[in-house]
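A single chain, nothing else alongside it, follows as structure tokens in the form predicted alone.
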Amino acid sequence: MSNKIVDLRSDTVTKPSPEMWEALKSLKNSDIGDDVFREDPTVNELEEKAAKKTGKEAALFVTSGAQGNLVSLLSSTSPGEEILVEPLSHIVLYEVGSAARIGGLSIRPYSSNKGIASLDELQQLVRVRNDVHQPWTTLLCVENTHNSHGGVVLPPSFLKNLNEFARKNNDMKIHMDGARIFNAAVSKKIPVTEFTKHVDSMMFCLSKGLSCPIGSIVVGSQEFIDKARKFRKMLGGGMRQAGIIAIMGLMALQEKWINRLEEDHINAQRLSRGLKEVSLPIEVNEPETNMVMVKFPDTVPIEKFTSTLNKKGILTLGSGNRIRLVTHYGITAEDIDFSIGKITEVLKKFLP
């Protein structure tokens, strides 16, 4: 086992910045309260700041991205209705079927080109309310950036078209799983509001690239957030003196910390470029944000490959015939160069 560890499994492994720890140390009893009673001033400040930052009326602090997505779905639908979701989205693959089990929702998948759907195809999938045989399609979900497609950005132009489409079809609502929406905004060098103004609700994570230890935010209209708050309580997410974790979220939403995400994108590009230069039979994406997807020949046993990499000090996740490498706070350019060397070294052992 290598003494040096470079953890590229996910940006969920980030640790708080020194400024976040200092902010936590400065917290006083007067800065926290019972959030279920709306009496935690730090949580209230975080929610107000998040709403303003995303251009929405209100916001809600939740324990996780999965909880944030679920309370959003519950707040926009009724049991027995149908939602349209891209099949490789986080909502479908990594949230334990909660939309169906807890929300009583029928999930209808739509195909896409790296997260971007064809409006013509979507039109064929929409079910109308007056058909007695079918569930009514009431919600359209998108993911931005899209995890399984390699951190790609769904541009505002597509979201605008999607919004116009939804209004013409049952006046559907649009929910965006924006776990990494600030990565998208920094990558395209535009305000996050250019994305959010085209959707009715959105969840974004504080605990990924923004480096907080816990928490996500749901944003939308005041009416929507009032519903979401009740569903959060129903799901056991009503926290009490939550200011002790919300304080780090306040630090994370500072403009300079959001802009720090560009370092992760630069490191991802460095990693992609380095792997492309090793002249091995692999396919490497051109990362838009902080994810590098590496596709290997079918002859490479991914589980054994990643296990060997782990022992060499490179932690990553594999599935099928590819691995995902995620850059984040704490990963340096030197770490990237070290990783390129180890990945190349290990891969050569598995090639004929």
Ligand SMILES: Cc1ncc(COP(=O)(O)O)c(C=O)c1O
Second form
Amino acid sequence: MSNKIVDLRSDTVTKPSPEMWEALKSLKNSDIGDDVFREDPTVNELEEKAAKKTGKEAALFVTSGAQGNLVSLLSSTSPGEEILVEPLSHIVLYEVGSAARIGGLSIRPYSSNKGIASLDELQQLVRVRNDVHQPWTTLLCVENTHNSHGGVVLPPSFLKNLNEFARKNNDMKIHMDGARIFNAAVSKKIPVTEFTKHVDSMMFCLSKGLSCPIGSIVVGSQEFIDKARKFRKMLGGGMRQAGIIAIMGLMALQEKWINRLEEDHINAQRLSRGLKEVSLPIEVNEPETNMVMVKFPDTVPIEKFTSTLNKKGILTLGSGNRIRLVTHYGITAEDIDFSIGKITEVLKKFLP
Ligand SMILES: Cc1ncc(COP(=O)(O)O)c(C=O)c1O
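To test you: the structure above is the form predicted alone. What is the structure of the form predicted together with this ligand?
Below is the whole assembly, all chains and molecules, this chain first.
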């Protein structure tokens, strides 16, 4: 019996690269300091590098993607205002309602075609300041790549239209949950600034495909980041000698490391192709980045299916009648072929 484990639950399970460990080992006391006093040279370097890379004035190192999204919302709005958010976005589904609970924000969902909204519908949803009955819409959120829609890329052309729309409507701000924005840039073979130039603020994760163990970054104008820094402190995210983590973030932002994401995309395509070839009654997406979504007939009991698959060494997350398979650093083409074999074997047991 094989002890092989292929963990396809998420790209958050990635471990640091040998280069990250080497960089960590070479760190000296003079490379770290109290970051709340802005005295950690490694964190300062990471923030400067992140701002430069994304074409924004300033950046802030935060503990997680959820914290990064929340400090961004808090910095761009005031309690009682309304924000437009896609209903399957991470902010709506998986951030414990923090926008409402902590930000005091009213959430107005907009429908979308895989994350892409219709400007006509958005226009209907915007509410203005001078109406005594209504909250005022001050922020529009997008997610790129869009996790629940299978890692799809929201193209710069859409973001450009959104930006023009926002300027005409209360001059509202745009926040992009760009947890996996480098996957988007690598997939489209364009610089990340082609996406970021159309939004006011963005959060991206170091801890997903870029395989840093901890941390995310928020970018935006200097004024926005100054506010975000204060909100981060309020939320308990003011870290001290955080250079110990930031050093790995610096490695994660190296161009060659970002370009490595292409391997994950190729593996996702291999997985999708392989599952389509087994000719079982399943629907498999055409992955644009590192996520493969497999939809099963309603008769397949997803929890039982995933737990049986787990016992065979393939870890996945299931919800409703589908499973999500995420490729990432550490997953090889051989792991993909092994997974296709196991998924097919287990699925056959659950199909009539
Ligand atoms: C699109 C998106 N945004 C935000 C987050 C939150 O990141 P974290 O888990 O670091 O809080 C995630 C995490 O999976 C995500 O997929």
